[in-house]
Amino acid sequence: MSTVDTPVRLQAVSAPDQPDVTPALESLYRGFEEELLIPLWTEIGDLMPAHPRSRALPHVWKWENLLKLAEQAGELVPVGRGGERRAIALANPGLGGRPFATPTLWAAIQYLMPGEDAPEHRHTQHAFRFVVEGSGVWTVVGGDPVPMNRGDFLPQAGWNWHAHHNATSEPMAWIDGLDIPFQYTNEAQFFEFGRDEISDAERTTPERSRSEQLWGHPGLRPVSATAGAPGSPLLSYKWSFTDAALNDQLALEKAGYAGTVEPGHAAVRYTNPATAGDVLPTIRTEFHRIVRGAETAPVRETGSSVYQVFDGAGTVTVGDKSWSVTRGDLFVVPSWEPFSAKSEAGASDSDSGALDLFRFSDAPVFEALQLNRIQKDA
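Any chance of seeing just this one chain in the form predicted on its own?
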């Protein structure tokens, strides 16, 4: 009997490819426990499986339910120091009640009441905002007020000061995406409070931010500017450009030219105009448009993704789970689970007449570590 308080517990078992259970083996295992040692031969099946086995589970969150709860929170929960943001995170049912959508990605609905400010802070976590509906909030990044409108994607690399203010008489909701779980697991995160209030100059409501004036011209890089910091210097990717790019891909396909990733499936990736790489070091963001009746081929990828339905309706399948989804719904694709989507959108539920999906993933991390792998299932 071991006299050392140790979290290691080993049990000799009679099984194929395991050593014979003997008193000597039992004694060896007690020695391992006392010295905090674990032999590989008892763990290899769990530590080195044939393919990824994510703890995260496929799951869907209905926007209608999220919005109702966010509205209630708006009446009950103040925004200020301590809570900082009225942000309500998706908790994947496979991750033990942690506020994580996947092992690497955070996703939340944030809600700001009329005339309300979210105070300034900064953190090492890389972040973005995506707007599925509404307008009237400006996010102020490094003193630059950036408007938020339906369909806009707003990246913000880590360690940038930022605050939000609602300049209208209506509340507004959007989704936040961050790499909080990744930095939390790897113990790399820092956080710092900023000013309690932003200045009058930062409370202005321009149609375009200064970052857009400098960097928001397709294919053109300002010679005067350098972008040495990580992340995109462009703080807003307007919906009008995204929508036009997707429409043009489908128009090319209809005319018999290459342009889509597969029949009826147009897709674009948001990129850093200074580097042509991903907008954030740890997060990849894309937008997909699937025409009515089209179905994407099942795809498996290492790493995880979160999708939000921007418009339309359809059926999405993740692993052995299938759901009907509509505008605003969010769902998770864990690592190596096959994913496919079928568009059932029409003119009554979609401005584009298609199923529009916003996606963010941890792909840059896996690519940087050369752990990325993609497989299209037949």
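Show the same protein again, this time as the form predicted in complex with a further copy of the same chain rather than the form predicted on its own.
Below: the lone chain, stripped of partners and molecules.
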């Protein structure tokens, strides 16, 4: 626990909504300070705005810069007990120099050198990995080695033991998403160290994790499964399935049937096959494909999102900012900022010309607490 008390400082100001500045008021305010009190009337504009005015700012991080710095860290920073992971987090410029992409979400690039292990631990923070490029690392979750390849999504609910192992002769990078800021702010988090070394068996390189063997079949649930811990028992959502699902939606659209979110915009949500809800109690993850030339209608939502460009190129607009983005770039959409994306013909490096976006957000928090609101064509 912090042992330094923060003093309260109140300034009497002349303003139409504020009480007259008199010596008596000044004296009252000194009394408030002494007793650690703050009046609503000086704070209401900040605390109770007409709609969310995010402190988090829209911002883009370029993948090539991230990757370059991660590579340097690979040379300079060992991975081991204590530091635990060679992970480098986005620090939203509106959030006080903290490693918080948004008020609730952590987003980092993680980097593992050939043959390296990241030691086993567990924590209540919910996490996932998403692979924008490369392959060869196994995340070992509860003793189950899960391969990681481009496009794969690996959720990992809180309090599962996990470690990483790079089985190849190449370094590998991927992104980690966690609810670290949410659990930090709300003071919910627990952490434990696990084994320093994973076993040789866990270094094997199966094509599929055991979790996929049990839970990776559409609409089929193992009868042996019992009600489980929070979060998805399926530890990998392989790219081939995601890609096929998106293409199927676009094929339906082309044939004149419902399926896409809007014209040229296919999207799937990763779900927990044991509940059909979100894969993690605090984090929603989705994959969006915007076909060449299509543009999504602006949407405002309560809650914040982080996007990574998986493929293609285009322009994304968040509030009054727009950026050109390409493979690997990450950007933040703060609460209630209108967002739209446009897939730009020609600039794409994807086969299809589509702009492919991976998205994660804190929507489950907002929905569980009935704080979700959405405004389309914002």
